[in-house]
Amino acid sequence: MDKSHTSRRRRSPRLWLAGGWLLLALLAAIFAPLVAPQDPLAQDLMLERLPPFWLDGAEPGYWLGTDSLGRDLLSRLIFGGRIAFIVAFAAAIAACLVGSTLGLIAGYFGGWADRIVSRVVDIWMAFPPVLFAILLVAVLGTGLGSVILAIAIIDWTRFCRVIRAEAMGQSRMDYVENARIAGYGRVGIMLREVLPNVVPSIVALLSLEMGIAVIVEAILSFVNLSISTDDPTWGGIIAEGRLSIHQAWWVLVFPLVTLILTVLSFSQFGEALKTRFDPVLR
C-alpha cells in the first residue's frame, strides 16, 4: 500500500464527521442542564405545537418548536440523549466483555470450549432479538438497569461470533507458532499475541453495538417499556410525535433525525477506527 493511499485512509472524513457529531451530542447530554434552553418537563398549553424558529408562528427561545403539551422539543432531545448514551455505553461494554472473552477463548483454544460456546450462541440467536428484549424487560421490570441488562444479555453473541472467527484465524498465523516455539504458554500467547490483533475488530463492534443499543432503547421507549419516570427519551418523543404528525411534524421528524444520525455515527466511527488502527492495514 503506497503512502498516499495510507494518508488518505488516515484523513478519512468518516472519523471526523462521525466523531464530531457523537462528541457534540455527548457533551450536550452531559451538560444538559446548562445548554438546554428550557425545562424539558415544563408544560404550557398556551405554547402547544409551536413551530421551529424559521416558520411563521415561532416563539423566541423555542428553537425546534414544542409538542402537544407545550414542552420545548430541543430541551427534551438534549435530555433524552442522556438516557441514550448511558444505555449505549453500559450495555455495549457489558456485551463486549462477555462476548469477546468467550469468543477469544473458543476461537483460540478450540475443542470442547469451542463446541460449548458455539452451541450456546446458536441457541441464543434462535430468539428474535427485539422480541427477546421486550420479553426480558417485561420480566425484569421497567427501568434503566433492566434495559441495559436486557440488551447485554441479547447482544453478547454478536461479539462472540466475530471474535471467535478472528481468534481462530489469528491462531493459525506464523507469529503464534513462533511464540509457542519460544516457550510462551497458551494463555500468554492468547493475551499477548492474539488479543492485540483482534482489538480493532472489538473496537468496531463496540461502536456498532452502541448504535444498536440506542435503537433498542428507543424501541423499548416507544412501547413504554424503558425508564418508568417522566424523563424524556428519544423513543418516547417519537411515540408522542407519531400521534400529532399532521399538526406538528417537527415533533416526529427531529427525534428521528437525531436517532438516525447518532446510530450512523456510531457505525461509521467504529469502521473508521478499525481501518485506521488495524495492524494489517498499517
Contents of the next structure:
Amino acid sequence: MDKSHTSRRRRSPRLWLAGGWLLLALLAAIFAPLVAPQDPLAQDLMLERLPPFWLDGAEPGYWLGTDSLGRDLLSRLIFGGRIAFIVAFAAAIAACLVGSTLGLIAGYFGGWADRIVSRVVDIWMAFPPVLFAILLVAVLGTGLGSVILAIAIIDWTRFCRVIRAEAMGQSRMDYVENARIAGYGRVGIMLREVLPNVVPSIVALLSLEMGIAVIVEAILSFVNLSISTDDPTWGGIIAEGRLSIHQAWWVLVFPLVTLILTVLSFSQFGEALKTRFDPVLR
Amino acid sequence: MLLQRFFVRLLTMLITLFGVAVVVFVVIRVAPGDPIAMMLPPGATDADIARLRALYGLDKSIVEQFFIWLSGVVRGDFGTSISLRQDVLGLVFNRLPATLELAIVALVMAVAIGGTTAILGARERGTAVEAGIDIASGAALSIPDFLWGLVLILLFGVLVPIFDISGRVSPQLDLPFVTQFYFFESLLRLRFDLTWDLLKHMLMPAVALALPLAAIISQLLKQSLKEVLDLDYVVLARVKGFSETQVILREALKNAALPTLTLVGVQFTFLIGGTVIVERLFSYEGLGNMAIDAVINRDLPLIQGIVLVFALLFVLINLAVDMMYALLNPRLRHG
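Switch from the form predicted on its own to the form predicted in complex with the partner chain and print that structure.
Next comes the full complex, this chain leading.
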C-alpha cells in the first residue's frame, strides 16, 4: 500500500507538467484571436524572415520571428493549434468508440465475433499506416472531416487489439462467472462488469491516440494533403521550415518543439491517468 | 507440427492479402476525380476519353475490374502506371531495394543500440545508469520517426552539417552498380568511397526510423534479462566466477531474447511503414516517396501495386518471425 502511494506521488509532477502544457496549448488555441499578437495570414514582404526576439534584427511584436512571407510565426502556431486539437479530440474519440466496442465484443464473446474482428484487424495491420492515411485523404478529399475520418479508419485497431486482449482476460475471471450465476445477461455483464475494468486502458490509449492524431495531421499537412492551404497548421509550418531551413531555422524549430512537447505530454498524461484510474494501483 | 503451423499461417496470410487487395481496390474506386481526365490535354474529345478508359479497363463494372486486376496481379502483371506510363511492377522493383536497404540498416542500428543499452541497463540495474537509460528510451519511444527525422535534419544537416539531408547518393558520382541495392553492392565491390557517400545520405533517415524501435528493444530485453538474472542457473554461473557481463552474454541473453524477437518482427513492419514519410522528409528515392507522388497524381495502378507490395512484405515478415519463434522455442519445437 505504502509503495504504490510513494510511486504515485513521484508520478505526479509528470501529470502536472504534461497536463499543464496541454492546457496552455489548448487555451491558446481556443482563444487564438485574443491571444495571437498578429494576424496569422497577414503577409508583409518588408518583414520576411525576421528572427526570434533575442536575436539581432528582431521586430517587437513578432516574438518567434516570421516566415519567408513575413507572417508571424507565433500567431501561426497558436492558430495551428486549433486544427491540431480538433483533430486530436475528434479522431481519437471516433477511433476509440469503434475500436473499443469491437474489441470488447471480440474479447468477451469470443467465437465467430472474435474470428471476424481479428481477421479484419490482421488486414488493417498489413497496411503501412502513413500511406493508408495519405491515400484515404486523397480519396476523401482534403478537409478537416476527411483528416479526422482517415485517422479514425486507420487507428481503431490500436484500441481493438488492446481492449480485446483485456476483455478476454477479464471474461475468464471469477467475478464474471459469479455474475453469470447470479443471472445477469451476457451483454449486461460485458457492460457492467468487464467494461469498467478496461476503462483505465481505454483512457491511457485515448490520450496516446490524441498525440498520434496530432502527428498524423502534421504529416498530412506536411505533404500538403490536410486542409486548405490557407489555414495555418503545424505540419504546414514545418513544411515551410524544411524548405527555408538554411535561411530561417526558427520556422522549423518552433513548430517542431511544439509538436514534440504536445506528443510527449499526451503520452505521459495518459500513462499518469492510467495509474490514477487503475483500481489495483489505487 | 511445424509444417502444419506453416501451412495454417500461409493460408491466413493469403486471406489477409486478399483482404488488403479488396480494401485497396474499393478505397481507390470510391475516389472522386477522374485520372483519365488528368492524363489528357484540354480539348480532348469524348471519344478519346472513352478509348483511354477502355484501354485501362475503367469502363467495366467494379467487380469485373477487380477480378481482371487480381488475375493480372497473380500473374505478376500489376498494370501500367498512369502518371509515369511504365509497367507498375518494374517501377516498384526499381524502388523497392532502396527502401529495403534503408529499413535493414535501420533495423541493424535498432538492434545494436537497443541490445547494448539493454545489456548495460541490466548489468547496472538499480543505478543511475539504468535510470538514465529508462529516461532516454522513454523519450525515444514517445517521439515518432517523423519528428526524429526533423530533429536530426536540424542537428546534423544545419547546426553541424556533416550529413546530407536529401537524396540517396550524390548526383555527380558515377555509379557502376548493376542492381538497385546500391549500399550492399558497394560493400561487395569494395567501393568504400561510394559506401561512405551512400551512408552519409542514409544515416539520418535510418537513425530516425531506428530510434523508436531501439527503445522498444531496450525496454523489453532489459526486462527479460533482469528476470532471467535471478534464475538458479544464472546464479550458478555467477558463483562459478564469471563476471556479470559474461553471465549476461553467455547465459542470460539466449533465454531472454525470445520475447524480444517476436516483438521485433511486428515492430519491423511498423519501421517499414515509417519509411513512407521519412523518405519524403529526406527526399530519399525509395518506394515510400514514390507512393506519395502516386497518391498526389491519383495514379491508381501504381498505388495499388505499391500498397500490395508493402502488405506482402509485412505478412512475409510476420510469417518469418512466427516460424523463427517456433524453431527457437523449445516448447514448440518438441511439441
